[in-house]
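A single chain comes next, written as structure tokens; it is the form predicted alone.
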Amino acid sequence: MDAEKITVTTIHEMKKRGEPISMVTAYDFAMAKNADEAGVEMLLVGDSLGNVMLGYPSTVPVTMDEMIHHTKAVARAQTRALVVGDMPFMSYQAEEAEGMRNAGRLMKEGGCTAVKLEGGEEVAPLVKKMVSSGIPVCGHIGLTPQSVHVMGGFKVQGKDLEAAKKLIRDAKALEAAGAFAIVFECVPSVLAKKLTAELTTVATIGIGGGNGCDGQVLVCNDLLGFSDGFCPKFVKKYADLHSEIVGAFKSYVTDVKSRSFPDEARSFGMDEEVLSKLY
């Protein structure tokens, strides 16, 4: 496999000659060593870590400490994949000069070669300035989990006329403001593939968008299949670990009960000469 870096330059060019893009959700070093190694182009560090990884019920309790520190995990495991990390709620809604505060310390702080945020034409302003500055932008329109309130819950988006030419404004605003890439989440597959054929320079990244878009991604429990709880209609569970790690867990606890772990295999030995002198 070609060991070279993956970089912004070599997305644009995989979205010109057609190539589709990998990109999984990590949260940290483990996780991220081991998509990097199986070839994975791009690694996001989703702001989704607050409900897989911190138990929160949504995005939105996700501070910039928390996605600093597992963008930082991530980014010291990969050695060729572009690492994108997620901006969290309320991190560059309020105020433009915030936003680019956040998104340089995503960037210096936590080591990740490009940032996510979640709007379309809204913050194209910001997206053109944050591009401007040197910063990598990947949007997200569609189903976008920050705004999930104001949706009124996680439904697919641009079913209805007016609703589908919002996403297309939405993703020129940001292919316009420079952004290397859009996230099509929960978008109708003909839409997004009507989209991604229209969009010359930014590559999309469905999840939930079909396969007509340039790129797939899906968060890395997911598609382990770490749990055997709600597992929405676009994830295809590539294992089931949940049953593997549980299963593991059982038989530990089982061995320990009756003291068949550790074994003299698993243990250390003392000089019986010793531990006379001792009793």
Contents of the next structure:
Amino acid sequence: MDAEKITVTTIHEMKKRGEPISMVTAYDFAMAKNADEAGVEMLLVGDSLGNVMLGYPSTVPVTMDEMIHHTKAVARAQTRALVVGDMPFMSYQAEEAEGMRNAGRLMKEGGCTAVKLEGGEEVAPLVKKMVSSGIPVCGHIGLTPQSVHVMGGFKVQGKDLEAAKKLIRDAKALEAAGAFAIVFECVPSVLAKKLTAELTTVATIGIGGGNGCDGQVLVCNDLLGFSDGFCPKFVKKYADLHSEIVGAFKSYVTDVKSRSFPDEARSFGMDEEVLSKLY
Ligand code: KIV
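Counterpart to the form predicted alone, namely the form predicted in complex with ligand KIV:
Time for the whole complex; same chain goes first.
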């Protein structure tokens, strides 16, 4: 595998060549190392961190400091993959200047190469300012989890005429603003495919957007089957780590209780003579 670092230029070139782009979330050093070794091109330190790692009910409570803490851990893995840090809820929506400063923090303190933020036309001026200041931006439209309380739940977006037109405007505004990629979350496949063909410079990354996007992203814990709880329709589980992990812990508990762990091979000896002077 080519060990050259993935950059936004690589992503542009992959889009141009029609070469599918793989992205997964990662929130810590170990997961980043594993995904990178597997050849994933982009690692997203998503604000799904809130649900997946921190046990929050949504992404809304996630803070800048939490994002920076986890982005640092992923960046320390020094991956070949492009590391994208997610801008959490209310780190950029209130004021442009605050958004700029927080994106700067994510790059300077967190060590990511690019940032991701949710929204379309309404955030395009901020995206433009970020890009012109040297901050590569990945957009995120369709289902935007930070707005779950406005959207009234996690639903497929862009299904009726007005919603589909808005989605198209959003994607085009982000492309014109200079975003290098856009996540399409829970968007009808046919619409995602047509839009992907229309957008010439920005790579579309689907999550519930069908296979006509330029690339795909999944939450690493979903992909690995880390829990047996609710699983969105668009997820494909490539492993069943939940069963593996719970099974392993159960075996450990059994071994501890039967004193079959640790065995001789995993224990340390002592000179008999020394012992005899004690007992
Ligand atoms: O936070 C996240 O993990 C995301 C992905 C679902 C794209 O935004």
